[in-house]
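Take a look at this single chain, the form predicted alone, given in structure tokens.
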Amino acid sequence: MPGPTTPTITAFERSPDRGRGLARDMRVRWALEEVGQAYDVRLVSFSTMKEPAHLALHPFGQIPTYEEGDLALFESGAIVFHIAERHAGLLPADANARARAITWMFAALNTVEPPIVERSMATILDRDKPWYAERLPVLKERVQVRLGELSRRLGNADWLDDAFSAADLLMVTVLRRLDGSGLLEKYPNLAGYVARGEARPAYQRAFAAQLAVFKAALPAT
């Protein structure tokens, strides 16, 4: 009888975030570290991601992907959910609490992340556009609306719904995309929430692993 298969994930060979842990493979690394599952990483270049072999795994030519035996997955949220379903520790045992955690997983990726990504991409791609000065405050306001709503819901709680779960893992990685923007600091409870996530040993291991990839890609001096 064949033994368990070590999953393989893909990550950027040269991440555009310069080792800050903002690429979406970080979510998968963190989830695997939380559940104690060993994994392999296959590094891919931007050109490799558009080649047929990678497109067979991820039809949109992005990362991460996840391979385990004859199973191949894409989309970081789906991969984290699969890991949480297969291993104890990332989803509550109680059925109602589990359903709430899954709801928050969707909320992190579908409600909170889109305006954050839209704003960050505009600051990178649209700075030289004539409409940038007028558009940026609109994008900033959309982010602040979501942060205000999330802040009020979180209140003084440590996590979104009692114990840490895959929902918090995803939400923390989403909020980390605001690093350097100054927006998160206006909501001390959210800043503390992110700090609690970053302090988890599993997060620290995942962050160190992805940072090592960036450092290894630096030219020798």
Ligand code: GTB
Contents of the next structure:
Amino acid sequence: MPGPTTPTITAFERSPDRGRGLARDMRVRWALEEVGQAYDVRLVSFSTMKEPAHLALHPFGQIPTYEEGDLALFESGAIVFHIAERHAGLLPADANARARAITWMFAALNTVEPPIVERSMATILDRDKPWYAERLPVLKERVQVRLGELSRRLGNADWLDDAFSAADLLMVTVLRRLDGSGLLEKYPNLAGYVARGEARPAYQRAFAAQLAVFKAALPAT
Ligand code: GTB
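Given the form predicted alone above, produce the structure of the same protein in the form predicted in complex with S-(P-nitrobenzyl)glutathione.
Below is the entire complex, every chain and molecule, led by the chain shown above.
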């Protein structure tokens, strides 16, 4: 039963990923599920996101946002960090292990995600450009360099630094953006890592929730 401080997040009313859980509300949903925090979702359209009410919450007119009492946050990484700080289970108690987990959270968002997003955006937005055929291999190579580095570091470990943490949650969602590209499969330990994340019951609940939104928006047959 939602209480007065039940957080509300925003998500796409109609996600362009067609229910594959690739939009960034997925990582926030997953974090909330991991810590057992109930939440509400406000669905927004692309036009609603650019209106003053949403811009007051998110200066760049995007999802996800997070509201909890007087607190309003944007940026999925900051939201996941906030959830991890306020609840047990997503960051280690040991100060050094916690600092390493936070380092990996930044690495996921600042070092691994950018080349993945750049490649993915190019495949969506730039296909008709005269330079696309030349540029795509460059973008693909940048992703492969990062995946190779990450794969070497992960080795045979289950998670980035001992126990599962918010860092793994972010890294798995970042790597999932490669879905359908065929790139991840070249690194079996990374593919296994993503599969381990996806197998977590909290992930499954989050995925089902965002898929339900997509299905509800489908026209009745
Ligand atoms: N740095 C911000 C964060 O981490 O929260 C980035 C937020 C962001 O890019 N939000 C996107 C958005 O609101 C949705 S997640 N876009 C609308 C806009 O900018 O007008 C990005 C996303 C969108 C679609 C897919 N997909 O279809 O696969 C995957 C990811």
